Amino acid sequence: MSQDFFPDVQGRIPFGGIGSDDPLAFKVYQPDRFVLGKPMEDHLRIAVCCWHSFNWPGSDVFGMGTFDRPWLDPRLDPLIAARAKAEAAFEFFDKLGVPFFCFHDRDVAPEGRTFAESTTNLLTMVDELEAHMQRTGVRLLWGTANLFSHPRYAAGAATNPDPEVFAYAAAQVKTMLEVTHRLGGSSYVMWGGREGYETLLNTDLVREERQLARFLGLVAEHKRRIGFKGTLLIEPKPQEPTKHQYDYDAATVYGFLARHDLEGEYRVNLEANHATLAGHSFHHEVAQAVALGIFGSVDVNRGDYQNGWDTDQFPNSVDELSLAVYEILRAGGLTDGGFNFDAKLRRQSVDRTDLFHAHIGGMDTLARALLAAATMVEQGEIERLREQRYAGWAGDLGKSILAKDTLLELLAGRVATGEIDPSPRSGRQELLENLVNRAIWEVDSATDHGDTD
């Protein structure tokens, strides 16, 4: 089924600048523009996901698919359909000009009647993916296994009450980790889509945590055995599809890793919409992961504040995203992680070209956020005020407390004599918020005037 799947886009999406009225041109994103000493493309390491963009037909619990996706035609032979899907995906990656993509095993190859048949299908398609990657230069950011869609995983994979399901999931991850290694993936993601519970009435929390820890340990062991140098990532999510999932947020994941001697084996792949489902801002989750030393990669999207579920919309708020990018830049930037667009079109966006509009808007939003965050880093005022707020800890009192050179009684005595009598100090929140806005405005002003240096 070799064809031009996106005929409305001829050639690669160009940079048109903020003054361009071409909807199929970038207004801000320039892959080769230098920001803080390296190209924008290397800062952002943008990836397109295969599941929402090429596997989802636009269906929901109330209705069938709405999208124009010829590669999803159920009348096609499954492997012929998979090849067509791969052709469409790489045509899209190449025309959009992104350096990376991400996929689950079942995104690219159909499930067979047996595990052996499923594996054969996957390896057949890996040959196809390799050829497309060599032809286009698009690389694999990370791979993962779908351990949540098949009915066998209704009660979880690693945390399933049936050890045979655990074993089946282990075999699936082994295969997909080896595929990711073969394709040169930067990372491998463990997303526990159903690693949680729907009711505590039939759940043994202690047992399921022990099972999950053992599963993660086995994966880390196999990573070393096959010589995979990429990062193992856990993607936190608080609930949905289960009532409660064990990888609730970054802090929960860190506590789990620490309890089970898995520190250093895993980092986190943070998703913006998962952060909001957990009651956090995305800024918080990134800063928390950085502080805990487990920040790895990002699934960039947004939720709808009026809907309490994972709507997976494309990002469009520079204000919110710039704060998360600022924390990433403060931590040294992305290494083998990236910004993967784990986002999907709205069901009424039925044209194939809408995929381009969505990703172009998301990439421009990311680019503006990067420029604003870089401005905050360069100006240094936010960091200076933060350090000033904690300056007392560099003095004798602060040093003695942290060095454990004092006792509770000694501190209480100094307070009782009046030697220590602190006064409230301003946190300057409004000033800091104004500095963030100023950085965004400066970027917008420069962009409006055509300054792209």
Ligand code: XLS
Contents of the next structure:
Amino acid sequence: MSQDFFPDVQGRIPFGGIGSDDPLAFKVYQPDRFVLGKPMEDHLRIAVCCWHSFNWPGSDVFGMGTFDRPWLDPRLDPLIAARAKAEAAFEFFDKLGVPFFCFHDRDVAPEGRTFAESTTNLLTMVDELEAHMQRTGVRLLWGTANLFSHPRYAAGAATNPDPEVFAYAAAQVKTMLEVTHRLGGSSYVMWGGREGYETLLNTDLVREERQLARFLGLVAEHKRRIGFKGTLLIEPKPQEPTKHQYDYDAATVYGFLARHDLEGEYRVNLEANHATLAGHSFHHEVAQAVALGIFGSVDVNRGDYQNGWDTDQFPNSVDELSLAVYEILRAGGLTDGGFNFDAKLRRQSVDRTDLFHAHIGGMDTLARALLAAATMVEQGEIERLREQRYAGWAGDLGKSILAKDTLLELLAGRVATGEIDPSPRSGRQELLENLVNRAIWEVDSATDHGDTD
Ligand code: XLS
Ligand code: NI
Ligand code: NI
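Form predicted together with the named molecule, following the form predicted alone:
Next comes the full complex, this chain leading.
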């Protein structure tokens, strides 16, 4: 089959520059443009996700699918449909020019009547994916198992009250981890969509925590057994579909890992809209994960400030993303992580070409954010002010406190004599915010002039 599923786009989406009025050209994203010593493409490691973009028909809780997706036609034989879906997806990746994709087992292959049949379907499709990957050069950023759609997982996977469900989920993750390894994935993601509760009245928190820790331990052990060198990632989310999810946010995940001796085994895959659902900014989640040493990868999207659910929209705010990208650059940049578009179209975006508009806009937003963040790093003023703010800790008093060379009594004595008498200093927040805006606006004028250094 070599159907042209996206006939409106012939060949690769070109770089048009900020002055271009071609809606199907990048305005800022230029994969080979050098930023802080490496190509933009390697900074951002952009991935397209298979679930929202290829496996979702545009349905919501009130209505059926709206999208024009011939590969999702329920009248097709499931494996023929899966093949067409893979063709469409790789045609899209290739035309868009992204280096990576991500998928769940069930996004690419239909669930069979038995576990064995599901696995056979998956492995059949993995052969196809492998061929597409070789043909196009598109690589796997991460793989994951869908442990939330099937009715068996209604009460959770690892945290299910029934150990048989735990075992079933374990079998599914084992298979998908091996598939990810075989396809050369950079990492493997665990999103515990239903690892939480609907009501505390039927929930044993102590047991469920122990089960989840055991599950994560088994996965880490299997990773070593098969020699998979990629990173295991936990994707925090506070709720939805459950009322409460155990992997609430980065700090909660870190506490859980530390409590269960799993530190060093897992990092986090942070999603922008999950941060806002947890009552944080995305900037906070990234900075917190970096501070805890568990930052791994990003699911990039945005929420709607008037809605309380995961609207998973494509990102379009350079102001917000610049701050998150700045934290990532400060931490040394992405290593095996990436920016995966875990984002979906609106239900009225029924044309197949809308998928291009969404990704082009998201990639340009990310690229602009990268340039702004790189300017902040290069100018160094924000870091200088941050360091200056803590300068006292490099002096004798600060050092002796941290070195545990002091006692409350000694400190109190020095304060009592008036030797220590602190005076308030400006936190300079407005100045810092102006520096951020200046970096963003500088990018504006640089791209206006077609400056490519
Ligand atoms: C859902 C999650 C999910 C994970 C992968 O909210 O973001 O899409 O990224 O299972
Ligand atoms: Ni996600
Ligand atoms: Ni999400």
